[in-house]
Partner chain sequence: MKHFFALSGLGLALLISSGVSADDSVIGYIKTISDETSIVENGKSVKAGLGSPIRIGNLIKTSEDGSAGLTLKDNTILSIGPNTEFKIDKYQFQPQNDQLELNASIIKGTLHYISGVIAKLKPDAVAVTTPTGVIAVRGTRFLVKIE
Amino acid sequence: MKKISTPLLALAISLTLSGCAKSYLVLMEDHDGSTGKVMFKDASGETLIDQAGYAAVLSDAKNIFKPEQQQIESDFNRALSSEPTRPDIFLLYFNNGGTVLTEESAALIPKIFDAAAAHPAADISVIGHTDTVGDAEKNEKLANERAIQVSHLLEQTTLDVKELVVTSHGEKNLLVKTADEVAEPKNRRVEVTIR
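With the form predicted on its own in mind, please provide coordinates for the chain only.
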């Protein structure tokens, strides 16, 4: 019996390889640039594929090869074209203790508008966060104020927005894990997700 452990993005297809009908599976890079793993087990043994772009013939776990990118796109065109549109995710950072965006984050606002414009009837999630400095209840309110501020920027445009959801996580979901009372700049953020 053949066992296949499937990563987030692996594609399998039946086609003719070297003149005979064969099925193969190719491991693809995930959208975030990471690559999972595929383990094949059959009577001939066990083979692990852990590099994007490598493939294995399903009837022979030891038959590993690397098809050309053009071949992968041709063989898996239907599967690749049916993949859902990936969300756009932006992290906006804030200066310490308030609702003022850093200069770098303020410069991202036009890119957020462009991304939202590319999604017809966009669903947008805006989640506010803080670092661990200060009272947790006050941080919950501050994170909410940050998220509301960003949502107001989005509401002032002519974008086709189906739904805009604003929430606050306060200091509960740290991007960088820290102890209490640590002023970590990457934790003072708003996450904007556009679907």
Given for the second form:
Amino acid sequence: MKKISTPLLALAISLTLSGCAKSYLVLMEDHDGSTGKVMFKDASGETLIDQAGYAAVLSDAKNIFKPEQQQIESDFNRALSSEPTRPDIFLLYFNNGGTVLTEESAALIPKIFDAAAAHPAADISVIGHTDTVGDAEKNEKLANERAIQVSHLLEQTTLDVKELVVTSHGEKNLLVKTADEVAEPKNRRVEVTIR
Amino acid sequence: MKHFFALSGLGLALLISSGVSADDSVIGYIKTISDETSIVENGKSVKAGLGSPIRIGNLIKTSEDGSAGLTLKDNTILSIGPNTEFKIDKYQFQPQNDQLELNASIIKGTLHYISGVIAKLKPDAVAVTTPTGVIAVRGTRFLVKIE
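Could I see the form predicted in complex with the partner chain next, after the form predicted on its own?
In what comes next, the whole complex appears, and the chain from above leads the way.
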């Protein structure tokens, strides 16, 4: 595996390639400001890029260079500008044992409508969860009832929603890990994702 | 009309299809589109529009002046520029059963990729094939151009 070359070498390669880079792969900073890694594997081996803004030439992956911002702009402008609105995730919490939203969560519903409006051709998933009080089968049903309750609220929207899928995870997907029979308000929730 | 079906082997999922199309082979939707974009499914090409569903095996093609963006069920975001051919080869998103997979190919053109839940839970499950190799991601955003 080869890591990013020194800036000097990168500059040299960048000069030789400027204007003629054909197929290449660029690592970008995430929208949250973090940077991951990307690896290219081909017959000649593996090349790792771990610094944002650096790129590998795919015909010769050992060549790592830093493309000019201008080049990225001219090559990827259209792909970048057609990025869809990022998904929004809302967590709604319930009073103990039933399908009544907490007051704070009920107040979030209009915000969910706003988010749906900001997502053209929105598809929405609603996943119900419970805490571990009671038996698993009943919790499965309760989580489902919670999710259906929320989906009914969301159905009132007349927006362009392509799909609304309701799922129950019962007590099997705890946000806060607890032992069985533990009342945990943070686990009594419905997760709404607007894509 | 309401259908019940099992999802992830974990209890019931209720699909509310009040006039909206819903089917579990759909793995994502076209969210942005400009000019001509088509979706090729089983050799048949159909003109794509805002909200067109994407299924496993679909090839998405943009024209000389086209571009498109799609969001998959695990919140992976993919957007492509003009003269691009991009295909979804494999897709599984059932985190409850640890069934996670995203394999796609870029045949030509430009792709902007932003990781979703699959890459976060199981980075090895994501691969984007190019004509000369394979891109593997470690929770990230990248651009790739294939000429």
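Positions refer to the first chain, counted from 1. C-alpha atoms forming the largest set that superposes within 1.5 Å between two forms make up the rigid core. Since the model is a prediction, treat every value here as computed from it, not as a measurement.
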property	result
Angle of rigid-body motion between these two forms, smaller part versus larger, in degrees	40
Per-residue Cα shift, T85, between these two forms [Å; core superposed]	2.7
